[in-house]
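One chain is shown next in structure tokens, namely the form predicted on its own.
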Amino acid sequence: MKAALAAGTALLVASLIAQTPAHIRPGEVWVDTSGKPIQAHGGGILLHGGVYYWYGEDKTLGNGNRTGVSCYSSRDLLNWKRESLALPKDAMPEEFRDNGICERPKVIYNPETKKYVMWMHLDDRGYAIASAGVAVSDNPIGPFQFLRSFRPIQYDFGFAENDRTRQAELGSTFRDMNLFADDDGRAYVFYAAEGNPTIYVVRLSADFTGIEAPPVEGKTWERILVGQSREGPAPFKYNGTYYVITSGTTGWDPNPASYAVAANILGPWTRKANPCVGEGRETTFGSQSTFVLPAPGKPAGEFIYMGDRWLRNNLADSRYVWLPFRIEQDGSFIIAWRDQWDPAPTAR
């Protein structure tokens, strides 16, 4: 009996073992620490007191937001233990439930207030809401309060005529978007605007959950990559350059990234080539731009692409992509495909 006892618990640890990662692997099924597959699509990651809290959107129960923003935590990046439902949809105001949308939620902490700040975006299943949303926090694992939704920027840029989405009444669209925390304190959210062809970069109020008052362009905020039609906006700063990675329009579908760099936050921005390298680079390696993550432990200059792989017919599925790359001496970088790399802090 005893022998059979220690091999059955020897087979558990092994299979324990067995289910703890030990590279990140792209485009495979990703498990958290209770073995469900992890559920954080369209997601960012905040660095917190040593810990990673990766919000995203938990699409369990498909298209939508039926369930709501996941949380989940981690010390090394393989290892990650889901939280909670950091902001759960009947948080929400009822347009933004169930065939409602709540996507690619940010969270940045507030170092004054001692908030966390989550921004996402917000619509119904037609995109015609399509607006910013906001809600805090005392705690970054939630739960989460939800403060308002808005569309930030009001700018004439030639409205089309019978505008479903009524931009000239309710301000410039408002869809992926991202949160950026600059070294000089201040915040940023970058977003799709203007019914997706230009990308808006809006600098934060002091406590993060409303724009800086009042907006004046090219002061407080910018267009930027004007009738270029970029989604997906991933910001970075590196050696005093902003960087932003963006990909095309194409729905579900992925297409080729680009990358834009600037010396001020608010521009003039550059844009540059598809930075991806080798076979799978036009789709960015099935991939969309979600996120970029300073590598932990990695010399400065090197980060970690995030991206999504949407299944469309299968959502709950879709797959992340995360690679690492490196800032070159020139200012630019490469990222190359790996099938699986390690995370590790490099040896001193």
Second form
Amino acid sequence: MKAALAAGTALLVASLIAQTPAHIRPGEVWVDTSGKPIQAHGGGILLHGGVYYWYGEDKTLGNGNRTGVSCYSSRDLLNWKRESLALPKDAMPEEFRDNGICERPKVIYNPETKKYVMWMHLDDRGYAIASAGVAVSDNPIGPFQFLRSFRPIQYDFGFAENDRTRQAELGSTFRDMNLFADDDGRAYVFYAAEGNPTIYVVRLSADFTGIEAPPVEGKTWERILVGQSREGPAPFKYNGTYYVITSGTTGWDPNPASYAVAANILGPWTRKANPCVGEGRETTFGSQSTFVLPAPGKPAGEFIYMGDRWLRNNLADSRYVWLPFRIEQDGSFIIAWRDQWDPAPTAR
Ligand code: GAL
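How about the form predicted in complex with beta-D-galactopyranose (GAL), since we already have the form predicted on its own?
Up next: the whole complex, starting with the chain shown before.
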């Protein structure tokens, strides 16, 4: 009996050890603290009160939006606890559930309203609705309350006839997106617009649940990387310079990344080359950008690239490609592959 118990305990300990990752291993299955693969695709991270919250698309029940937006928490970026389904699909309008689309959810905190504000890309199966969704919560792990879906900007960029997305009438399309909370208290949404050739950067309203009104091109919002067909925008800031890593637009297939820099968030933005080096550079190591996070406790200028290695027929098994990088003196950076690496803070 005692021996059986001891053997059982040993097994349990062994399995717990096996489940506790010692490193970030890009492209490998990454399990949460209960041993289940993390479901937070197209995700983003909010750091709040010393805790990292990772929000993303939960594909547990299959492709489309059959589950909703998940939330995991961690203090070390390695061990992630499943907290909740922060925004279940049933909390969203029916047209976006099941065969509908809810992608690339991101959350920022508004210190004035003390609310956690989530933005996401909502769509139908054919990606024709192409709208933003906004939800709010009093708690980082939810439950988030769905507020509305809309297209933030109406802009005449020269509409095509028979535009299935009806941009002349409904405004520019809203697809791959990200949020950026600036250090002056303002926040912005970056998104692929105009059917994806152009990215919009739009300042949010003071409560972050809408855009600053009235929208004025060049003052409250701007078209950037015009006609360059970039998506997967992952903005960040270092040393007074704004950066955005983007991918090309090849659906679920990976392609070369590039980045752009600007002294002003509304531009002008200068496009730079592919920051990836070595084998895999042409596919961003088989991934598409979703977020960039300042590396915890590291010297300033160190960041983490987060991308998705999509598995189109079984999105639930898509993998995460997280890689560390450092901005050089001249403001440039490279991203190199690592089989595994440790996100622990560096002693200074
Ligand atoms: C990609 C996009 C993904 C998803 C996919 C659908 O371009 O980045 O988030 O929308 O297309 O094909």
